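Single chain ahead, by itself, as structure tokens, in the form predicted on its own.
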Amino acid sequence: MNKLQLYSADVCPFAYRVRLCLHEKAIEHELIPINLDNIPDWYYELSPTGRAPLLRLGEHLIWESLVMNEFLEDAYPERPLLPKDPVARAHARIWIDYCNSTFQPSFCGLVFELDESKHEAIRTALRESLKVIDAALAESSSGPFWLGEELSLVDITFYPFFEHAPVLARYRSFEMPTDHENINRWLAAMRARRSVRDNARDADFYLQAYKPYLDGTIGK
């Protein structure tokens, strides 16, 4: 099989998902950084969407982070990140869908919505999503992760946004609640993973990366 290439951007939470999946599965790959502030012309010619991340395997291209991670699960099954049981597998996918359809749109909506009159409604939706997440994690009594003792694609799907949380605190007056004990337990387990330690960026990195877009200085 040809060596995988991942076109990635450090600041992108969707690319982070794929980097975590590759790391957890110990898949050999070449990491090709893409500067989202200055995307090269050749990348637009390569990528069907012009966005990162993008996986390349020989002549084959795969895009969209969730699809990419499902591909990696299918193509490299040695370290499974989804359960074999069909019902458990379906439930995992339900939570992955919840992240993409409910939690992530509220999180990113608060980050990038420039109309401040809409912020409070988005904050409310985000708080409700966090309550749902905390309750879901409470059901995982057998371990710190979404599905129990073993990390899965569900954890990988959600985690990158929590690492970006300082951006919300600095620029959108949204502090992550400290009383969600199950989320805090899960975050501690995630931050202890070698895959996260090797890929994590500190709060200052994200604050500086987002600053031109969120403090009104871009274009000035």
Ligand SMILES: N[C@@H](CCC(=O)N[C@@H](CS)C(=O)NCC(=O)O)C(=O)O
Contents of the next structure:
Amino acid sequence: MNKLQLYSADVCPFAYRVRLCLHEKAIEHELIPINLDNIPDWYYELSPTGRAPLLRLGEHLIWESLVMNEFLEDAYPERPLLPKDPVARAHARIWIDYCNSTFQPSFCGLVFELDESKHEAIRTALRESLKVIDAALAESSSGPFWLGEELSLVDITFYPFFEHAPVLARYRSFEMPTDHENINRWLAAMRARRSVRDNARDADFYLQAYKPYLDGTIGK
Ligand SMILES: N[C@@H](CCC(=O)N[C@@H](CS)C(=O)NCC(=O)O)C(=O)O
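Compare with the form predicted on its own: the form predicted in complex with this ligand:
Whole complex next, starting from this chain.
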């Protein structure tokens, strides 16, 4: 196989998902940074969507972070990140779908919605979603990860957004609830993971990265 190339941006939670997957599977790859504040013309010519992340395998391109991680799971099965049992696999995918269809739209919606009159409704939806996540993690009694002792694509799909939480606190008056013990336990396990420690960015990084979008400099 050709060496994989990942077009990525540190600030992008979707690209973060793929970086975590590559790290967990110990897949050799080249990381090519894309400046999302100034996307180069050559990238628009290369990428079918113009968005990050993008995975390149020789002449083949794969986009959409979840599809990329499924591809990595299929192509590099040695260190699996989905359970073997078909029912457990289906349940993992239900949670991955929940992240993309419900949690992430509220999370990103609150970040990027500039109409303040809509913020309270999104904050309410996000709180509801966090309750659902906490309850789901409570069911994983063997923990500390979503599906039990082994980290999976479910953890990788959700985690990046939690690292962006300081942005919601600073710019959108949204504090992560502190009483969600299962989320807190899961976050501690994720932060201790080598793949996360090697890729994590601190609150200052995200606050600086989002500042031009959220302090009114861009978008109004
Ligand atoms: N559904 C896509 C979302 C990718 C996405 O929205 N990427 C953002 C950065 S986090 C982007 O490239 N934005 C630049 C743009 O839309 O022009 C995925 O999961 O890969």
